[in-house]
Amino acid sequence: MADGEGQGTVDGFIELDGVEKVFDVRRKAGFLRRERHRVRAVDGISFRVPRGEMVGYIGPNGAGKSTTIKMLTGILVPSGGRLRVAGIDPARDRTRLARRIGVVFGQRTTLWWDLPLRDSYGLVRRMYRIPDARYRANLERCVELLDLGDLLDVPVRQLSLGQRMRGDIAAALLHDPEVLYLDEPTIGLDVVSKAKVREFLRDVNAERGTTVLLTTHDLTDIEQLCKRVMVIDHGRLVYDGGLDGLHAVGGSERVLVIDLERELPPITDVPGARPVKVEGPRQWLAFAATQSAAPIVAAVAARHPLVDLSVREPDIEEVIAKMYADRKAL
């Protein structure tokens, strides 16, 4: 096999070495004059993703996540560095790579807008030349696990965002891709649908060994699906490790929202938590995101007249902003 073609190195099914992407942007600099500026969307990123790993790839809007994925699929050509997926250079052999990857780009559907979902899947089968038996088995499994049975004869344009997202995920998996790129796969879904999608992705990863790169703003997606998370900010990889480590580095906090039977003074007798807000019988307690909520919830329930409670996860934008501010201060 020439030029590293095949499965990638032992430790990297997806491999990036010093990858850069620079765009030339023209901006108005006067009444008739425009100046050219170079925007470095991705700035020397290097990482390895072994076959079968499910990794969260997160960051604020404009950080370079989508640009990275577009280079991984061959849509964009890197300005510098080396990139391989399963030993293939995406920019040089995009067509062959397309048969080995599946992509769901957030709110941009890959389905045919005016066709029923069933017909869209039929076109996908013909595009990828999926054998009939394999297609039927994959479609049946996706329809069952993603609850698409009642939607197959509905035109894509009539689907809600959540329904269409589930439809897109199924379409991306009909040809058994080895790599799956997911951009906000649970956006627009209710709690039950989110749980179904997450369970489905876990099964696909575990049973078929599908390598998954997941971008999302929902930290619950990351917590339930990924053991590893990478953070990109201003085009640079600023963190690569476990979620607990990310919270520790960013000093992030969860918030316990408590509804009491009656209005009480701020709760200060719960170890590991601090009061941040009180509005009538509702109180907010903050605690370290690396800490389990269970002992705090138990302490509150044992000492105070509790009606209801919920846990709010830290905002990933705030975590990353603090990480970036800390890096600039060094």
Second form
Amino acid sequence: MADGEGQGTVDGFIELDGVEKVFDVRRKAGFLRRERHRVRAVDGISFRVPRGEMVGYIGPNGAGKSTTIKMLTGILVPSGGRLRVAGIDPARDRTRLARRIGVVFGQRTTLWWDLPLRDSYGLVRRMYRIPDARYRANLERCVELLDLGDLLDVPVRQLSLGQRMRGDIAAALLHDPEVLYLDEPTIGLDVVSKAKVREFLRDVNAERGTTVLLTTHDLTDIEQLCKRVMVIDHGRLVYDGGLDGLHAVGGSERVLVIDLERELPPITDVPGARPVKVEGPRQWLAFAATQSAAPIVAAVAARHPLVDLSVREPDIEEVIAKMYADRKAL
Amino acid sequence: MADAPAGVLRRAGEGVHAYGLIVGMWVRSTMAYRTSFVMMALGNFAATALDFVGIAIMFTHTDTLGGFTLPEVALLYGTTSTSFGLADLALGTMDRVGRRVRDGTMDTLLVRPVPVLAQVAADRFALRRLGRVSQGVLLLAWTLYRLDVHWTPVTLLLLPLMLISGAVIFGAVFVAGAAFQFRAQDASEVQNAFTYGGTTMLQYPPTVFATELVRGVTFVVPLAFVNWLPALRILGRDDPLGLPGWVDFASPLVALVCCALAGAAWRAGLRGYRSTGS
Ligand SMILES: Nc1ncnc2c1ncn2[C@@H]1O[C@H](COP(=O)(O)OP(=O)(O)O)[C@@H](O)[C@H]1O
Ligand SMILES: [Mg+2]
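Mind giving me the form predicted in complex with its partner chain, seeing as the form predicted alone was just shown?
Below is the whole assembly, all chains and molecules, this chain first.
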């Protein structure tokens, strides 16, 4: 414990030391009989995030990502361990911390359904007592970067999922939070909205130095945004480091899906890529995820009649499964 | 720190501020469907008004009910309706806590820098509930005009004190009921028994009920302090339990105790909140 405190003061803006969350779950087991059992949603996690870092927090469904965020925001009280955000114990000082953090839950909007988007922002302004000039500058910036100009006077119920998510992200940033938590911000979004959200987060992190922690199971989010990624599975941190390292550890592969003009034998003449599947004129080429796709695409295009192509990111479940397999093999 | 009186006052002030803000948002949301709002408000008014018409009709067959005349019963009815109507207008929609706990949307309230109680109290604020208050106030006005009692400065003061204390007691019941929903999300029926059931009872003179029931309503759930005890003093009648005279003035004190208990229940409930799995 003593040395944990010592480390904590050095650089941790967000600090977790052996944090646990255990849920007592009661389940119906037949008529009137209830079975109690414990779910270790977060099972002894420790990490530190310095101010201004952008970190991806990834893992399969049920891994404990949302539970971690709920503890970081003070919604849930940890069952064990020590947790600090900006030196504050979130569960004890939830309301005080709330002024300094922004939270976006992917599936839960905080916008007002029947009112124009603008009204939701007005409420945030008054609830957080944001000074007028600050508010106007922040709103202007969000509107521009998230392309909300035409949406401000539209009732929220008429917005698409992607527009609403952009609206929600702006709402979480109007009070200049020092740290922004996003739980699955890109889930279910269209390509355009996804791109806008990513670009905006990158900008917020770079320009304002906002610390960002986002959970996702879309590896592309991480790839485009985060230098550092933490992988959680069954409540435990199984990886903490760069994305390249993750791919190296996981030995994961991306897949290039190409549509050719006509049916051809499997393409074997592209270095670094190997055919994994052929279906008529469509072929699947696997290559190491640590490698750039550009030279492979160029090589294919140079040698074969290419019509269309897309790149499939490695599936997070697959990467983690491979990590486990490799660990066992060691 | 947070328990220092200044801290408590500041938090209360913040709560009221936030409550006002959120209520404003709901009122504006309601106005997005203006016609349906007007219909609902009128319906609300008509339904509660018809309720009293039922009692008035009873009096065409009898001159007194449990020894009380029509204006006297109307005083009981008007005071309960007004008190309950005020509490119901301000906090009546709090029973959505259960739903928010079940579907996990409570999470979004917990990350705001204002008291959760204020946010929940203002949740889905329904202006149409003005219907009940206006009925209560109108009836009360009529009663005061018709009522044949000797007003003294004391009884004149007792009237607003009774209305406010009554509203606060009902409000405390709403808060306690909402707090209980953190544990049992479908507990709103129990709460309704106290609030809606309680008002129905308080609209009649205590003399029409069994003494045991009146005793329960006085001591166990202190609803008798909403209007029965002070109203009996105004009407110059003895209460059926034969309690000492000062009890008629105890309503504000009872209201304060109810608030403290409801506040403790709320904090305990909130502490036990455990969100939901995704
Ligand atoms: N409030 C809760 N009550 C009971 N179990 C929960 C609760 N929240 C999460 N869990 C369980 O804890 C585990 C982790 O959940 P969660 O943190 O939501 O995972 P993730 O966000 O990574 O998908 C799951 O098994 C989930 O069912
Ligand atoms: Mg989740």
